[in-house]
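Let's start with one chain on its own, the form predicted alone, as structure tokens.
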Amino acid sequence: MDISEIRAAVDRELPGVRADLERLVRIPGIAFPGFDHSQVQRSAEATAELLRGCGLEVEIVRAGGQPAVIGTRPAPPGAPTVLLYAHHDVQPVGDQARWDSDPFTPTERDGRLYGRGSADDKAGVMAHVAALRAMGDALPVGVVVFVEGEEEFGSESLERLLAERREEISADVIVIADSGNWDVGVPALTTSLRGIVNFTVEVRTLASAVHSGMFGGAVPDALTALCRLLATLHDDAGDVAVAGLTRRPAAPLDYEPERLRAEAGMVDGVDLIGTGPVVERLWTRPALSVLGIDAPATGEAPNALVPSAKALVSLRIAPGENPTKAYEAVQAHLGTHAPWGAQVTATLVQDGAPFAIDADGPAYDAARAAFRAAWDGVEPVDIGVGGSIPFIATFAEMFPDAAILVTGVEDPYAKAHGPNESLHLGEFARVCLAEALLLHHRGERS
């Protein structure tokens, strides 16, 4: 097939791909505890059916966690094998009242398809399907499609699964379709991701609650002490104040503060925090966020000093940082900044390594050529991502000779993980074409 034939094939397949994407979005496959995990199984089965329709040998597999789907098609003689990754599980919907339409009823508005998982990451699954359908029997490479079932819940069993299936999924190129593009109309390769260290910090000042009028003014309460301790994590400008954390430069891209304000949905009058280039603050410097606090609810709180309070804190760490050393730095900071001698206990909840990619070589050249063609000559850019995909480091460790391409279907307005998640349908069509062209170019260059 030549490029014009591939374009025509993708255009021909897109209506069916769109319909199958909507069917996937209707399945509430949430791997978090407390949700109906039969829906995750249902999602895996639907994904397996789609891959079988592409002529792959397909198996639904587990390694103690939620079901993943592996589809394989051997390479022609002398051709490379490309692993195509995505995940079929989705985030919980949160407050459904904040959605403008039902989260699991795919709805099109103004050229975007709304629904939980429409972008993250069922569109990634369907981009793989679209490329395989378009290439058909002319597929010039071997493929392994690996669709995970618990990425949103931390990929707890992924490493075991990869180890068990290592020979089966070995590949020369790994395409991870779980990131995004620089903007609508501007394609991107993600070349760095921050790591993550989530931990709880508990502060105790009293054996039990005591009368706030009788003891307030002399006896510290734990919630006030916790607030003061958390406040020490940033300086007055909003930069992370924990000593010893890695910081590094980012790609030289101009990210206008007003664009960031709009994309984040910041309310009027709120300032950005931190100093230095916006892309460094978002991609290559540490960030600390308080995700939740265990304390009496305001409607139920008695007039009593709180004896203990606990917060869940998320630390995003820069590429090149070691998660263990970063957590040790945070522990040291908390220990030296405990107010009024309060007892402080930190507990690690989750960690994951950051990752940086040297995006040079034939596979990256093929990807950039595919992007230019799919976006009608627009030059792709290399970007960082402030979020974390810790399993990329696992893929790199297990398959050290493979080129890892981190791509995706999201754009700055996709609102993944939030209410009104959506997929830009025009960009999705370009992503599908780009992946088909990548497979074509990779086979051609072999």
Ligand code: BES
Contents of the next structure:
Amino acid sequence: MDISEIRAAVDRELPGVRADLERLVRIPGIAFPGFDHSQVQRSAEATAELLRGCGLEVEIVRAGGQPAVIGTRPAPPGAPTVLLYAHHDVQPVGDQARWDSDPFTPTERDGRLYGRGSADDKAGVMAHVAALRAMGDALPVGVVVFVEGEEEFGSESLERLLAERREEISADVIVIADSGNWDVGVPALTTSLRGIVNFTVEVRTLASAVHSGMFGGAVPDALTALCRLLATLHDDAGDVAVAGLTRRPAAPLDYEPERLRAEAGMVDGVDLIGTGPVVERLWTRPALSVLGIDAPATGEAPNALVPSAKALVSLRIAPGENPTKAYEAVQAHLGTHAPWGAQVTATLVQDGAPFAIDADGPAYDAARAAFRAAWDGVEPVDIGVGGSIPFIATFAEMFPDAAILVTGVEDPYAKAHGPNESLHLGEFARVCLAEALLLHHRGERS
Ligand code: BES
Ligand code: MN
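What would you give as the form predicted together with this ligand, now that the form predicted alone is on the page?
Complete assembly follows, chain above in first position.
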């Protein structure tokens, strides 16, 4: 196949790919505890069916966690094997009322497809399917498609699963379609990702609740104590105040504060936090955010001092950081900053390693060439991202010689994890084409 034939083949496949993407979006496969995991199974089965349709040998596999799907097609003699990664599970939808259309009813508005997982990462799954369908029997490489089923819940059983399936997933190149591009119209190769350390911190000041009028003023409530403790995590400028965490320089890209404010939807008057280049704050330095608090709800709280309160805190860690060491640094900080002698208990919830790549070599050049062609000559940029894909470090450890290409369908307006998540359909078409071209080039090089 030549390049114009590949373009035509991708265009031919796109309507069917779009229909199958919508089918996936209708399945609410959420791996978090408390959700209906039979839906994750359904989502794995739907994914398996799609991969079988691409002529792969397919198996649904699990190692104690949620089901992943592995599809394989052996390499022609002498050709390399490319592993294509995505995940089929999605984040919970949060407050349904904040969605403009039902999260599990794919809906197109203004060139975007709305729905939970429409971008993160069911479009990643479908980009692989699109490339395989377009290449058909002309596929010049071997492929292993690995579609994880619990990425959004921290990939707890992943290491076991990969160890058990080492033979099947071994590859020379891996394409991870779970990141995004620099902007609509500007492709990117993701060369660094932060790691993650999520933990809860519980503060206790009282054996049980007591009258707030009788005791308030001399007896501390746990919620105020928790707030004071959380407030020590940043300095006044908003930089993380926990000692001993790693930071490093980021790719020298200009991320205009105004652009960041618009993309994040910051309300008028709110300041950015931290100091230094925006890309460093987002990609290569630690970040601490409070994700939730367990405490009496305002509509139900009696006039009583709160005896204990718990926060879920998320620490993002820079490439080069070790999650275990980072958590130790946090524990040391919490231990020395407990206000008013309050009892403080930290509990690790999940962690995942960061990752950074030296993106030089033939596989990276082939990826950049594929991007350039798919975006009509626009030069791709190397970016970092602040999010995490724990799979990457695990895979890199197992296969240190494999080239790791982190691509993806997200654009700055995709709103992954939030309400009204969406996929830019024009960019999605380019991602599909780029991946088909990439598979084609890898074959050419062998
Ligand atoms: N697709 C994201 C990772 C990502 C985020 C890439 C932002 C590019 C930009 C991925 O699905 C994700 O959200 N991962 C989780 C991992 C966690 C649960 C261990 C994350 O970053 O919160
Ligand atoms: Mn994702």
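In this text, rigid core is short for the largest set of C-alphas that superpose within 1.5 Å between two forms. Residue numbers count along the first chain shown, from 1. None of the values given here were measured: they were computed from a predicted structure.
Once the rigid core is used as the reference frame, the Cα position of F35 differs between the two forms by 2 Å or more.
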